[in-house]
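Below, in C-alpha cells: the form predicted on its own, a single chain.
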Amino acid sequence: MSNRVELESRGLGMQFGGVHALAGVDFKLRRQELRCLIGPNGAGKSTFFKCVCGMLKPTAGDITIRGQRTNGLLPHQVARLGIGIKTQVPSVMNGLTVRENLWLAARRDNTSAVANRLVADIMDRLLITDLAAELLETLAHGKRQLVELGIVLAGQPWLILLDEPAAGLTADEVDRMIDVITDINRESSLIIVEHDMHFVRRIARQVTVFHQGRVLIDADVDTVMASQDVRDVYLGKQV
C-alpha cells in the first residue's frame, strides 16, 4: 500500500436543522487501502459515506479526491472521478439477465467489444458465469449481491464504496464476499460501512470508529477491537 493520500476530508460537517450529523471529521485514505467505518446507529458513518459519494452536500469542511475538491459534486460527477458506489438500494434492472445488467454498465465507457471482454472477466472473477442468462429478479440475495458488485466493477473504479456488503448473507456467502473484496483490494481502494463486527475483524486492517458525528478512534483493527472506548460506545457489547 502506498503512502499517497487519495481521499481526504478536513473539518467535515453535516447539519440537519439543529442536529450535527457530522462535526469536524478529519479522514485520510491512502492508495489501495481498505478501510472499514463502524459505529452505532446514528454515529455519522452513513452520512460521511453519502457526503463522499455526492448524495449529500456538506455544510462545513472539505472533501478532496485525488487533489480535487468535490464538495457539491453530484453522484454521477463523483463517479466520473473513478469512484464506484454500491449502496443498499442499487440501480439495477430486474427484468434483464445478469449478463445484460453487467454489459450495460460496462458499455457506458467502452466499445461493445471491450464491454464484452470486461463482462466475461467480471463474471469469471466473481464466479457467476453460470448465472449469465438468469434474470436478476430470480436470484437469491447472496448471488444478487455479487452481481451488484460486478456492476460496480464494470466501471473499473480505483475507489469502491460499499454499504454493508455482508448484510443478509449466509456464512458461506460471507466467506465468498471476503474473498472477492480481498481480490478487489489488490487493485482498488475500498471504504466499507459495516455493522457486522465479525466481518470487520476478518477483513479490515484499518478501522475508523464514528460516534456522535465525530471520529472516536482511527487505528488498526486489533487496537480498535481491544479499545474500552469502543466497547463503551457499543453499550458494553463484545465486539
Second form
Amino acid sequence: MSNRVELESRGLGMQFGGVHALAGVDFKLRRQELRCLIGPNGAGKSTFFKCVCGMLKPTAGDITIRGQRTNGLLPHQVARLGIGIKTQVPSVMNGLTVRENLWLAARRDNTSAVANRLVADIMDRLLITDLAAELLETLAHGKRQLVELGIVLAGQPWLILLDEPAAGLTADEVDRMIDVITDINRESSLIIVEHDMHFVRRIARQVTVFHQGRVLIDADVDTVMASQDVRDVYLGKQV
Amino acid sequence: MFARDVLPALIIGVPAMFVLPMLFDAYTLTVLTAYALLALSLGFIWGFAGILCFGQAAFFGLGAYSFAIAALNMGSAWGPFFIAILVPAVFAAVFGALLFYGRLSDVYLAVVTLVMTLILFKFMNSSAGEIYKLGDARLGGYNGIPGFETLTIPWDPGEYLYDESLFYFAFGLLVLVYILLRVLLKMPFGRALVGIRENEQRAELMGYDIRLMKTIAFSIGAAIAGLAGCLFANWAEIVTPALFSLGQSAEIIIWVIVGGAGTLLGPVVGAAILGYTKFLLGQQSLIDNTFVLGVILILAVLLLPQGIFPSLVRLWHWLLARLPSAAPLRRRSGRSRRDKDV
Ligand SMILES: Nc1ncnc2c1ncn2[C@@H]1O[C@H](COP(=O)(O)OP(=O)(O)OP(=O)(O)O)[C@@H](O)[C@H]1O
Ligand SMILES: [Mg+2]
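For the form predicted together with the partner chain instead of the form predicted on its own, what are the coordinates?
Below is the whole assembly, all chains and molecules, this chain first.
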C-alpha cells in the first residue's frame, strides 16, 4: 500500500497578529513520496513545517499524521511519532561534538549499543566520520547542514522535513546532499523546501507551490515549471 | 567511567579528607564543605542543565529547617537527615513542574525563584508567634530554631558527630555527591540534559520531554542543596531565616561564577576559596565584607571569565605542553573538546 496518505492538512491556518502566514492549506503526502515545496519568500513554507512538527500551534484547520490528529501536540510528541525536521536556520547543539549531537538523537529511542552503531553508520553515510570529535561551533555552514541532516536521520524518522537543505552548500556538497536524499527516500517520505530550482529539478517528481499561505498548484515537476501562474508569483524570476 | 570519573575523585578526595584537618580547623572546614555542596547543587543545574536559579538558598534553608523541625519532633537525627533531602526535592519538583510545564523563559525563571526565596525569608522572619508551630517545633521568627538533636554515629547513638567527625562525614558526602553527579552526567539522562542546555529546541525535536527532564534536574539540585542545609544545621546547631536571605542566594551564584560555571569542581573550589576569604574577612572590621566579595567577583569576571578552576586546568595543560620531558603526556592538539566535563 504505497499510496496510503500519511500526512494530511485540511484548511490549515496560522495567524500572527494580522498576518495570515497560512490561510487554509490543504495538503496530502503519500507513503514514500518525495515532495518539493516551493514558493516565494514569505509564502508560508517554513510556517507549514513548524505547524506539522508542533513548534507552532495552528490557529485553524487540522493536521493528521497516520490517521492521528496532531494539532496541539508538542514538538517532542510529534517527534516520537517518527517525524524529523531540519530547520531553515540550522538548529544544532553548538557546544557538543558531532558524535554527541547524533548520539543524543539516536539514543532517545534506542539502547546505547544500538545508538553507537547507528551513529557510526550515519557518519559513514554522510562522510563526516572524520569530524566526529569536532565541536559543532567550529564547523563551516555546509558541514553543519550535513550534521543537522545526520541528527535528523539518527532519530530514524519515517517522515522527514528538510527546510532549504542545499542553502549555502558548495557544488560538491549539493551532489552529496542529493545522493543522501535519494538514499533516504528508499525508506522514508520527504518534504523538501528549496529555492534553488536546479536542485529541485534534479530531485523532484511532485511539486507543491505555496503562495500567500495557500497552495497555488500541486503537480508534477514539468507541469509546475511550465505553469504561467508559477512564473507570475515569482514576479518574472526565472523558474 | 570508573577510571575516568570515580577514581580521580577518590584519589584526590580521600587524602584531602585527612590532610585538610591538619592544615585548617575542622569547624571552619565543615561549613566550607556545606557551602561547597551548596555551590555544587547550583553548578549542576545551572552549568549542566542551563537552569539559572536565583533561589538556591531557598532549598538550602528548607533543608536546614526541615532537619531542625523534624529533629525536634522525632527526637533523633537520622530520620530528619533524609527528610532534609526529601522536602526540598519534593518542593522543587512541584515548583519546577509549574515553571517548566508553564514554559517560563529563563529570565522569568530567575526572577520567580528569587521571589520564592524572598517569600520564604519574609515568612520565616515573621513566624515568631505561638501559632507558628509544627508539632513540638516553634519556628521562632528571626531568632530561628535552636536546640534540636544533631547527627550521631549511626551504630552509637550516644556519640555525636561534631568537629572532626562531622567534617569527615560532610566531606565524605561531598565526594560522594560529586561522584554521583559525574556518573549521572555520563549517563544518557545527563548527556541529554547538556543537550537541552545547548539547544532546547533541538532537544525537543529529537523527542526529549524537556519539561520533565528539567523538573527532575531541578529537583536533584534542590535535594543536594537540602543536604547542604542539613549539614549546615548540624554545624551551626541553630537554623535562622538568614539561610533564605538574598545575600546567601547571591553568594552561591558568585561562588559558581568565580569557581567556573560549566564544571563540577569549579563551584566547589569557588565556594571553598570565597567562603574562607569571607571567614578571614569576618575576623577584621577594616573593610566591608560584601565590598571585598564584590571586588573579587568583578576581577574574576574580567580576568578569568571562565572561572578559577577551568583557568587552572588550562594553565596546567599549557605548562604540560611546554615541558619537554612531559611531551608524551601532551594532549592531542587541535581537537579541543571543551573541558566541560571536569
Ligand atoms: N513568528 C512569527 N511572527 C510573526 N510573523 C511571522 C512569524 N513567522 C513567520 N511570520 C510571517 O509569516 C509569513 C510566512 O513566513 P515563512 O517563514 O513561513 O515563509 P517562507 O515561505 O518559509 O519564506 P522563506 O522562503 O523566506 O523562508 C511571513 O510573512 C513572515 O513574516
Ligand atoms: Mg522559510
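Between two forms, the rigid core is the largest collection of C-alphas that superpose within 1.5 Å. Positions refer to the first chain, counted from 1. These figures come from a predicted structure and were not determined experimentally.
Undergrad: Quick check: Thr223 between the two forms - does its CA shift reach 2 Å or more after fitting the rigid core?
TA: For Thr223, whose C-alpha is compared between the two forms after core superposition, the shift is less than 2 Å.
Undergrad: After fitting the core, how far does the CA of Gln15 move between the two forms, in Å?
TA: With the cores aligned, its C-alpha sits 2.7 Å away.
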